[in-house]
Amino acid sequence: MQRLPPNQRLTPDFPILHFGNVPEFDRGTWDIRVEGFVKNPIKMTYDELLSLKKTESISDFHCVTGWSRFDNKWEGVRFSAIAELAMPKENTRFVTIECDGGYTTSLPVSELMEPDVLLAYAFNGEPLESAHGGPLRLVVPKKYAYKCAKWVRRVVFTEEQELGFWEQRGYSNTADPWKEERYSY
């Protein structure tokens, strides 16, 4: 497979794109919740999240606007480790990611269980900057970046898929860069 998806251009920069304002991060009050169709709902502070087994992953990043950036070093917790703690119920097929500022996206559980999917809190060896999604960002390398939600606060396991913020506005729900699934038609 070609590394650069069709009609993408390579950039050494890491452009900042998002809808709305960058939220403030208060380490003392921040938490993440893992809920929905799970046997073990979770509420974790930032420090509790950092105490989980850290994973480093190098992956490419593809924006629906047409740029790609290679070899991004992310550090965080594998999504599969969070799922293992929460223990999704048998009928669970999807996950909705809810973020500060009202942003959402949704993906099948099977895609989130890939070993390169992280809830990332560091980028290139430094804490993830707020403008790039810090303190916690979902990283799904096989999807366009709008599936890589910034400012993650809640993970909700569901039976049915819920369309996310951009998907409700005409973007593809599958978001595969190699198939150029940018928009739903």
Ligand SMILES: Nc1nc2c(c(=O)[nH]1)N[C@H]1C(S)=C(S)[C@@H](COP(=O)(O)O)O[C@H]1N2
Contents of the next structure:
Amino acid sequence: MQRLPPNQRLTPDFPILHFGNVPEFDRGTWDIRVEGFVKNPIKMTYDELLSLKKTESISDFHCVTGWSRFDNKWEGVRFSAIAELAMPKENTRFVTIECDGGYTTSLPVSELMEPDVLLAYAFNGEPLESAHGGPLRLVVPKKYAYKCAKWVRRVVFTEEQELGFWEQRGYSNTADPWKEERYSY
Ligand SMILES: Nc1nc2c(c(=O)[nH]1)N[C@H]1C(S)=C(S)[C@@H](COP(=O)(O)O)O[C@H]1N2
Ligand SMILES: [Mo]
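The structure above corresponds to the form predicted on its own; please give the structure of the form predicted in complex with the ligand next.
The complete assembly is shown below, putting the previous chain first.
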């Protein structure tokens, strides 16, 4: 199978791409909230997050603007492990991810439960650089990278899907690089 999705080009670099400014990280006050349609809403400090079971996952990264980067070594907590702690209610089918700076994206719960989906706090064995989303970013290898939200602060389980930042601006909500789902029209 071809490893590069259609009309992508491989880059050895790691471009930095985002809307707005890189937020400051204060380890003492930072927290991550997991709430919405869950039985057990969670608020965790950075240290509490690091105490959860750590998972390493090597995956490829595909930006909708056309670059792809292979073999990214992410470390963090599996999304499924976070969901297990928060215990989504029965009718919960979607998740909105909210970030410092106001960026959002959303995905079906089923797609986030894949074992390669991480809330990542380290990259290549080092704490994740703030420019690349540190202290915490979502990694969803099977989607275009605008689903890989940087600076995640809030994970909200919902019944209906809320469209994310780029999804409200004409980008595909399903974002499958293999089907070249770039735009919503
Ligand atoms: N918070 C936030 N996350 C974001 C974005 C953003 O603008 N804000 N841009 C997305 C897009 S379009 C891409 S390609 C990747 C880029 O990640 P990188 O800068 O680590 O390469 O971040 C994604 N996550
Ligand atoms: Mo992107």
